[in-house]
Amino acid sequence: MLDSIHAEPGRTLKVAARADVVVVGGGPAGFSAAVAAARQGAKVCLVERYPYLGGLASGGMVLVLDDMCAGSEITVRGICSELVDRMKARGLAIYPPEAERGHDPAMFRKWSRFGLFDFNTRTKPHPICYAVAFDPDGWKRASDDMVAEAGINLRLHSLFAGTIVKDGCAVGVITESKSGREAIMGDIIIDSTGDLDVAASAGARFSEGAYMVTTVFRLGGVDTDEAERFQFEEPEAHAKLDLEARRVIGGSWDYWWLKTPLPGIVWCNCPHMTGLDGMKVEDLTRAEFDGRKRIHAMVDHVRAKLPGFANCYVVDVAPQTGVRQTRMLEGEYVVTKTDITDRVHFPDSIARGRDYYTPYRSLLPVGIDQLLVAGRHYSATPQAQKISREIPPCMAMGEAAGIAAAMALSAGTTVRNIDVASLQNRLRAAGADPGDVPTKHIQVEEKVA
């Protein structure tokens, strides 16, 4: 009979790197945090478990950036905008020009199958808005360039294994890789793991939630002109066949396929699988097997029945499972669903989403110094997180965390005690919108406590 526990003997670890700021997780938030801190003069080490940057944007193939405008006002700028510009320059990102946004059936037909519409409005067709469709390799290439230009010590293929805490301060992390078990020491640590791995290991309080998971995939060989013609010119027949396809995949958004910047290549943000825990190896393994079965069943179905898809084939399945919610920080302020839906404004706002604000306090764990959290695992209730976890606002959080870390270093203080007004000013100087000035066309309420 196997023992249920194994006692690991004590060991000493090689210090593989030292930095002013150590960022764990190279997804959208962590990449933004690392670049922002380095541009402020900090020495930065960025640790990522996969062989690429981008997290769920590139590896998870969530290939639309949305939740980044309030009406005609673009609310997420800064590093996010720069990355978009770099991808667009390579022909690997696309968005509607300003003149083509708004309520216009012709523009809806032109742009909706890229997913570039405001799905939060009740009016139909939904208005076209500022959102971005991009290619996953385009993200990797652009972020690689930005990290290299910033002089960041990037360590890919490195799994996070634990947080080093001394006298109530996070002072480093432990990684596992082909190089073995090593320590990386830093004055400030930023947790951008998506699952709160670093903060939880340090002893921070957190809540747990669960949402559907997805094995995203791409199809090639799609005649998108014919598929769109069928949708708009034979709406009743399309609705029937489209519903059949969604039933075969076993769960999806209404727009289960969307165009990409690559002709004939579409991405499919499905199947949606519920009842699985993104923190359990067994459930993640099950998601991979079940997801691939559903994907190939759907492909066989649409080849036979759906106009435009007769010659389609699977290009790839995302190397990262699309996990939306696991652990969430319980920080100095916990953002609620009401805060999001009522558009509550915070004096210490440092990031914006569609039409909501993120307070700096929601990046701060209680009782642990020199540790910041940025990304979908920020301090929020599960209900609030579900409507505030999109990639652009997470990038805005990361940019704020990176600048905050650099400010704390230069001032010789803790991240908890920086001057938030100065942080807001630095974010604006860097081209970001921290949300310190509420949007005028919506009703807002100040919330301090």
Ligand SMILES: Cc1cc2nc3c(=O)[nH]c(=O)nc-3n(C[C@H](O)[C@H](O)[C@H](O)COP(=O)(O)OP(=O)(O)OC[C@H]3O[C@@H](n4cnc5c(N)ncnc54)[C@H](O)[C@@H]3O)c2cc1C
The other form holds:
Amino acid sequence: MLDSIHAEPGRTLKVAARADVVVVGGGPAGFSAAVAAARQGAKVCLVERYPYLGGLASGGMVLVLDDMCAGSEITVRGICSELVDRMKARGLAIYPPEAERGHDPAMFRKWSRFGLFDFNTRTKPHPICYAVAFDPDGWKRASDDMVAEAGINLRLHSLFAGTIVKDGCAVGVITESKSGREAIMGDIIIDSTGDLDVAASAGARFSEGAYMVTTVFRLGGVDTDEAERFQFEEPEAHAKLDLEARRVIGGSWDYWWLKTPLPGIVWCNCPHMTGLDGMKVEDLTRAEFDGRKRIHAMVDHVRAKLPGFANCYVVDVAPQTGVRQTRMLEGEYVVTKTDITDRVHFPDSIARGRDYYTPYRSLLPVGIDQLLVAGRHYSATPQAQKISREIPPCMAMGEAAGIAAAMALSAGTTVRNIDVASLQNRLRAAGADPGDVPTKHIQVEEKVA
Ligand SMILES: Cc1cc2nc3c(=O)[nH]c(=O)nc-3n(C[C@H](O)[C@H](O)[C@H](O)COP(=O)(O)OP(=O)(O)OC[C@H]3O[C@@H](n4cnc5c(N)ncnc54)[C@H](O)[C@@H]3O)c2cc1C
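Switching from the form predicted on its own: structure of the form predicted together with the named molecule?
The next block holds the full complex; its first chain is the one shown before.
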């Protein structure tokens, strides 16, 4: 009979690296945290399981940055804006200039197929807003440059496997890789794994949520001019055929394909698969199998039926499975859905999303010191996380966590005890918007609850 438990003998591990700040997870939040901490003078080690940076933004091929403006006000800046500028300079990011934002139908026709509209408004068509369509390799390239320039010790191909905790304080992490099982020691650890791997392993309290899972994919060979002509000039025929396509794949947003900066290449934010747990190997395996089956069924369908798609082909299916929600920290403050929808302002706000604020306390686990959490697993209820987990706000949280860690080190205090007003000032000085000064949101359109 097969034993149901195997006792692993204890072992001693090689310490592969030491740093002031160890950031686990090189997605939008972790990358921002690492760069921000290093720019403040901290020695940083960034650990990532995949062979590239970007997380869901590059490996997950989630290719629109949104939730970073409230009406005409840009609310996420700092490292996020810098990365956008670097991608744009290479022609690998695109956004509507200020003069083209708003309700002009001609601008809607020009920009909506890039997904650059404010889908949180009830007004139809939605207004064109400041949002960015980008290329996944553009992200990898720009973030490689920024990490190298900041002098970060980047360790790719390294799967986090456990947190080392001493006397209630996080002091290091264990990784598994081709080099074996190793330890990386740090004075402060930042968990940016998206699934709360580090904080959960350290014993932090968390809640468990679930949301749709998606195997995002890209199509090439799409005649986007013809597809857009069909959408705008034959709206009824388009609505019928487009709905059929969405039924074949089994669930999607209305805009299931979006243009990218590369001509003829579109990204597809579908299928929507429910009832899957992003923390279970069995469910993740099923997601990949079912997702690919659905993708190929849809591609066959649209090639035969949908104008503009006759010669399309699958370029790639995202290497990182599109998991939106799993474990979320139950930290010193748990952000609620009403906090987001009512735009509740917190005196310790250190980051913003579109028109909402993130308190520093929501990055702090209860009971474990020298550990910060930044990204989609921050301390929020599952309902709040669903509407506050986009890439730019995760980057803003990461930037704040990185600067907070560096501040704690130089002040010789813990991350729990830093002076938040100074953190807000440092974020402003670095070009970020911590949301310390609440703005009047008068011009924001009626929001979807
Ligand atoms: C299908 C889909 C569509 C979305 N659409 C949009 C959109 O249009 N616009 C938008 O702005 N946002 C969108 N989002 C949300 C957004 O992509 C995420 O919320 C955001 O990327 C979260 O950033 P993060 O850094 O917290 O986590 P992630 O992007 O998940 O990054 C986590 C990083 O940690 C690494 N990691 C995880 N575990 C380990 C481990 N054990 N060891 C080492 N490394 C590890 C991962 O490899 C990854 O690099 C979408 C999400 C999905 C899934």
